[in-house]
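Just the one chain here, the form predicted alone, laid out as structure tokens.
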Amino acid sequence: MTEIESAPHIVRDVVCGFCGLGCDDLTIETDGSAVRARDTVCPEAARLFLRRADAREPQCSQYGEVTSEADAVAAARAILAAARAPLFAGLGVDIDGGRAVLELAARFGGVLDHAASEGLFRNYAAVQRTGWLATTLAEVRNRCDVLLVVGEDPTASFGRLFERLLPASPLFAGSRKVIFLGEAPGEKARAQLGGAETVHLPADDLVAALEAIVGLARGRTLPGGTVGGVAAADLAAAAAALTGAAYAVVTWNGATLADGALIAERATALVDALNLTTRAGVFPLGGRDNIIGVNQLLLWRLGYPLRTAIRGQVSEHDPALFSTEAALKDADVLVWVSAFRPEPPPDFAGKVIAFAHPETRFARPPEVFIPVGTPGIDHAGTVYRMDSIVSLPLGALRVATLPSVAEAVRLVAGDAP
């Protein structure tokens, strides 16, 4: 009998769960177990949606030696049962996987933190001190006429950001202006911005320059010729554009800014000043690997966000003490969870249990490695967009040969004392 080769299958309007933008219009080509993104300008999607048909899925291992799933599960359970201070970190999972990890942490105790939480907590510092008025992706798309981008060109981390934020839309007939305070927009950003007017203010002190714009928006004058490396006249023009906008938005990526907490605070102050006479909002960037969804999950279940410890069925939150970096100093077991990307765990001298992407390369073999499938490729799941408003369904693109995080973690928790 002659074997008939099947043609590649095209799946349209696929949701991408890798960054917080939640793009839902990708075209994916599947051919058996092979998966690849087609015609996308996003390097993250192109890289992370790529699965080769000839790639062998790794098996469970202990100390780098192949073992059965049952033996790996039993070893992980024994390590957790003997642990004094486990840390559940990485947490790149869909909502169901997050639930399973939370249940495991509740059973054995431990600290919970996401690999991308630094930016989130820089923003939280501002929210805790002053509160803020945040906008959504839909409102930016449909209403924003002046956008202030603080820091680096965000398309380095969010490849299609301006395409998503400021598309050519029949719902928005007016002209748009984008002010870059800090790094100049790159070629990709300029291509996506199309006909929008762009202004670049190359600040060497973002906090000072943003503070000056806040003062100008409040009606003050600047005493010097430059502030933060930006000419006073240019800062005044930026402030005038923002105060004259129908809907101004300030955006930044706290994860890439050393002074992210101060930037978030100044951005909030600017929006407060603008809202006295017009409409404005902040749009903080972030959200990779479903950090927003996992954070929401902890808030629903524990009443606390990430960087929370569960000990003796009691939860305690401390954003400094329970960050991954700080918690590693006290932990004796690291449970590393990274299903969206092959991100290795941080250096750690204690025992490591990894529920990780099959292509993960470890600096040293973990005590237990259970390879898991990727949400949105190997199995269905749910993630949250960066603005915390929309939950997005991920679909399976191929027949899974690896368990989901939820399935693998629940095997470890199943017979625990």
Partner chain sequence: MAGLHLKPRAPLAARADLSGVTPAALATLSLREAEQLAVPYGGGRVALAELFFVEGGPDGVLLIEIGDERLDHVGAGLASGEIIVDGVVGAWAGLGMSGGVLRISGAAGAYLGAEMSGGRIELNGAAGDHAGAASSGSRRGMSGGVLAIHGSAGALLGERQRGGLIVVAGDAGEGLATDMIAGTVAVGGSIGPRLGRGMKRGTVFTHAVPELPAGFADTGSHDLVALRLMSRRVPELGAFIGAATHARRLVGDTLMGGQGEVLVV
Contents of the next structure:
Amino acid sequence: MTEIESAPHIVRDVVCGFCGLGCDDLTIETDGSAVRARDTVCPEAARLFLRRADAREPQCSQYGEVTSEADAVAAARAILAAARAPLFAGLGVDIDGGRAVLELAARFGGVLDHAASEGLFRNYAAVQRTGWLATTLAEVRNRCDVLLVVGEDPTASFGRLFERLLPASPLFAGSRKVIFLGEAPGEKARAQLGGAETVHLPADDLVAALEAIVGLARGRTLPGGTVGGVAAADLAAAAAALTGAAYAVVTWNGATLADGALIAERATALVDALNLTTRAGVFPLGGRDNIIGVNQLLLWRLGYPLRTAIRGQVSEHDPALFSTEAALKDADVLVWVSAFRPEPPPDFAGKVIAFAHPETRFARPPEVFIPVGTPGIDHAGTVYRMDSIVSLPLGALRVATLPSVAEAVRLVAGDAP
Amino acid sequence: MAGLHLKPRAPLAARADLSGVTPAALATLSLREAEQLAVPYGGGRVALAELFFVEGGPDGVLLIEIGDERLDHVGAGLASGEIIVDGVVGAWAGLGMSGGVLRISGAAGAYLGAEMSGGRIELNGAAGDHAGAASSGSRRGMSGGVLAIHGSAGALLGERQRGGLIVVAGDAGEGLATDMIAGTVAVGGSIGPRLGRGMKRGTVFTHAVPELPAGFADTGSHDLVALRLMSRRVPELGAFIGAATHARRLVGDTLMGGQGEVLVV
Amino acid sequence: MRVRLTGGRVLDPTTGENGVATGATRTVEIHDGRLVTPTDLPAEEYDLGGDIVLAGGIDLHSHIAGGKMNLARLLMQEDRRAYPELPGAFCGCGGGRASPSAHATGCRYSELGYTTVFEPAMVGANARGAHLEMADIPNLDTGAYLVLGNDDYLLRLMAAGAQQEQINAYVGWMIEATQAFAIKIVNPGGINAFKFNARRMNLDEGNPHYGVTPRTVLQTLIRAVTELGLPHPIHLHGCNLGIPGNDETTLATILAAEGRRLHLTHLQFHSYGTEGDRRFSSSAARIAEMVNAHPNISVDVGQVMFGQTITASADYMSQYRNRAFASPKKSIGMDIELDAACGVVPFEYRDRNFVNALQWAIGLELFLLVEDPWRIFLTTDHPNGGPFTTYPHLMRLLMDRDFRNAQLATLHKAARSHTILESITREYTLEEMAILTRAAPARILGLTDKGHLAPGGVGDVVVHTEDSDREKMFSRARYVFKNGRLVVKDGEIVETVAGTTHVARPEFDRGIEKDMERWFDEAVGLKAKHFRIADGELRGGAGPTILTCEGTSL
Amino acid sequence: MIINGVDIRDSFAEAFPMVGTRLIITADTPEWALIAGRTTTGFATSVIGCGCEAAVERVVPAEETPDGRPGVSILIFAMDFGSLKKVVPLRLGQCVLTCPTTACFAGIETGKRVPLAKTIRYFGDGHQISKKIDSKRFWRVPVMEGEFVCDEDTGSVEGVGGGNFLILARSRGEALAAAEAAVAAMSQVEGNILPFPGGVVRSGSKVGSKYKGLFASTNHHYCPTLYGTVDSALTPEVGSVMEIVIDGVSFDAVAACTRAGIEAVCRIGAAGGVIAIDAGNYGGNLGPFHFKLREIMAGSPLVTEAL
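Now that you have shown the form predicted alone, what about the form predicted in complex with its partner chain?
In what comes next, the whole complex appears, and the chain from above leads the way.
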């Protein structure tokens, strides 16, 4: 999908699959095995695309000792065959790799969860219970005239969010107003927001302040002079802006909000109220390391989202017991999959099989480590954007010396019994 | 066959799921068939007899000795009969039960009595988080029956509860009655922060004014005839309310248009 | 590999062969996935003992993949929990009934004797996802219709008075980019108008922003697919879905086609009058008469079947209205990428409910009053009118008048008095049912090697044991061969195999590409080249089955 | 049959099926409970003119009421269930909801449900609160005085209306004294009410009238001032007749109540001016319940001469 120009190996329009925002206009410089992002990338992309020429050739290992791939594969298979309660976690992987892991889990049984699923399941508190009225990136770009940002400045997690979300010349939006409820926008956010009017409501209780806005949008009056640390008049002005918008959007990052489930529910309620008279949508942030893609895959393959266990060919979903955190307490084998970044597996007393980024630094050497290539750098693949609708093709930037997760996992699976 | 008596062979090394293992389901099985019931265990399924010594027992009763904190879904879907656990259970005990009695002498994991619609759960020990609550994705928590917790309860007790009665002798954790739709909770001990956010209706009985979110309004102390009625009509509340005729009434979550109440007696 | 089926009564309306009527049996042979003239060469033989041999079933309208189905699965975990995995050595992973998982979809369809199913509402922005999902559906060939007509790019072109050639180029580019098979229009212009806060949209009402009317959208796209030579006509989900009085819109829409080919999908939802004290009545007779009189029109019914289901549609404008009737009470809506939208609303059709009972009757009236079986197709608009697993029951309703009237007698009383169903004597024959479910869909989709059993055809062959209880008969195929491989035996899956995905490839003026790139860069915020789906992305690298477009008559 | 000199005539009271319910009304004091009970059952003597027949059944001590406050129980009877469902909420809304400190509870658990707060709760204008315990729901409706607490609904019974007997005495004073004694005794029998003023009716009626449109008119056979001019059921020494009408929750309840009343009258006996006990009927063709006086009194220890 990428267009490789002649020397000095500049690749334009590279798709970035890391944070879930789905930027696809990166310029990347390659030189042999070295890879480096150029120009306008966010720090996260710069860090994660970087591959040094002098990097050591990664190798498979067992208990920290270098071993052949064949031995590592055989050891992994033996561990899985003897496992009582495997946990397939991390799941930072492209769609095809996800398929391979799912099939491995189907064969050996075990729990499937992604490292970033906490935020996703906070949002599911709303979307599974009441549903919600949502929108996607291109709609926000062109229609949104009032954006309510709840919680922290999302630029920290999604470096180019406002640049992508609110470009200067939308097709329809006559003006742009951004209301920050919670943390104030940082310098980077302000720079990206350019001509948009910004308002900051420094709430100390986000849920209460958001509830107040919901109430106001529904036509109620507030009981006191301040709610959640925000003056009632300011909340009323925010509610008026939202109800007066042609297309209001509410966004938050569930992963960074301890009260994310309630924020998601209240944001949903707000958008429901707004749509009675005008148009509005929720735009939940998230989606790092293709969590949305893997979740979508599970939904169409198993009918359940992440945090699902396959046990004897039957899958069951349990958002409590099958979260990584909970399942770690019950598992005897952890299959750690993290192709996008060198994220070490969580503390775990049992056996660890890691299909992981070659630069992963383990707190203790795993029983089996099979380094894998990164989708979008070492091999092609597909990832989903945070909105769960758009998926993007990642291309290879260099000749792969490492297997993809799909290849490595299928080696371990071997021939189906 | 008659009732069943289960005794763990050893502490469970992985989570086991006893969904569907109820007196009514067992009534149609022979002892041999019961032993062969496939029970989800870890990443697979094993025969019930691999995990437990299985013996017959008195009619209509499932007796589980010792229990295990990894033993999940005990009494899930119970509609009649009695399950007695002489020990602890894992998560989801009594999930969605509609009748019968579940007695647990020890502690229970998360989601005890979640979405139950009838029957009675008696828990001697402490309950985990989300007792009487809705499971993730479900709109409604416990809707009927009685959940009596003699120990303390964890966070989010009665989250999205829409009916029935929860009585906790000990303390309750944070987020009690969050998004509660209806029903009654009485907590004898202390109560964690952030009670009742998004509470629509329902009643929380306490003995002291808890920390409440912004959307609660204090209506003051009142002589409430309903107290006298509930004290007599609801045996579980008789001791809690006693002869009290007055309660402080705090109403919320008004920010979300709710009319739930905390009654301090 | 060679498979030989002997002693079967072949029912093949495409060639006119009717072994059921004549009692004649003949041998059907498949070699390397294709039907061949029978030989004496060694083969895997099946003695059918007079059972009926049919081409593999083709469903031209069933929501089996794409973002909205995943939203449906997410929202209706109840459906999934209630229908767990079926046991078996094959991987029938997942489950569910109204929104089944990919494997469950493939397995259940092939148990019923279907081998090809088309997803009728693929949103361009989600096309890659839809193809990924279709690749995981076993035992079925698939294809998808691209939703156009609410896309800002098109409406902007039309508002600017663009030439038809430019629009054709755009449509051609989009079909190629999204690997689509046909063009679907959902509530022409209405979904877009809803983004500008319009709540209803009639055939000649202007879009609040572009001024373009549904009629011009429809006519422009009909011209485009005709001139591009796409085999399947515009697949239209019309204006005012589900609104009493939409019969007038439907009649006007038929006339708006002006003699060009047009397929009206889930017509049942568009055949409502406003007569009677409840202001809701059947217009099936009027509409069927109009369809009978216009040979350019084809329809599928979108029959309502009682029970719990979930509705999923790109028609967010209508689905937002339907939120009020959600059961259980929850729903998802989404505006999508300057492209379209979707609305997912769980629904329970109840036989004791006046409106639902009448919807049921209206669908059956349409089936029985539209005369030409080559122009009407058996659908429930899965899962919108009901899950496809109810097809055998629907077939019996159509083929057995006593059964139909017995069902009718149990419905809401007032609804019974609003339908002429009881007086309709027609019963579908087996041959007509074979036309509805095989021969006719293949013809209208332009799939010349499907829907029949002549040599050269695809080796998708289904064997049913005749039973006077047609529901029982069609519930379990005795054998299903997919590309010559046995996948179902005695109603149960014995193997899962990969299918292919049909795409259409029209010629178009590639001069449009520069403008597409600019549009995607500036408006969509995504590179056009990343929107495009490469052949190698389909079916796990196997690529699509391409139908080149050489134009059609009319 | 003669009891203590009183002639128990060989007659019977003819009664009709009625549908009834019981409410327990409580209040802060016995006085207010009684006021509420009496007001709620006011103007409810005869179903012919009032739509229902109702009265206080008994005073209920605090320890027996659902909320532990003093109360009364009332019975309300109507000709059919539809009428009962209409009349009960109407009286409840006008006379209990409005009455200081009261609460209202179901007095019968079984049978078809008669709405109480189910209807009245809307007075709360959205501020009403309900609570369901087991399958029983009650409502709290905020009112200026505090809260009106009321059960969602109450059960009903298929009872008996129009049980009666007539006291034939020498004089008006003696007839009334005997009637008062009867009422006092009958009030102790649970499950019955005497809907007429003070439990006594002086204008017993017959079916029909010479005037078109009148369903009932004075029972001239028992009017002492017409003796000799009409086909009288009286004897010359009868100077006054009082009737006691009984509605009860069952045949047995009415029978027991009738017997208690007649016994009280007979204790006064001929010495107190009571001459005979008779009963009102329509020849036995209209009502299915026949309370034969002599059968009811058979076995009474007071009977001195059984004939």
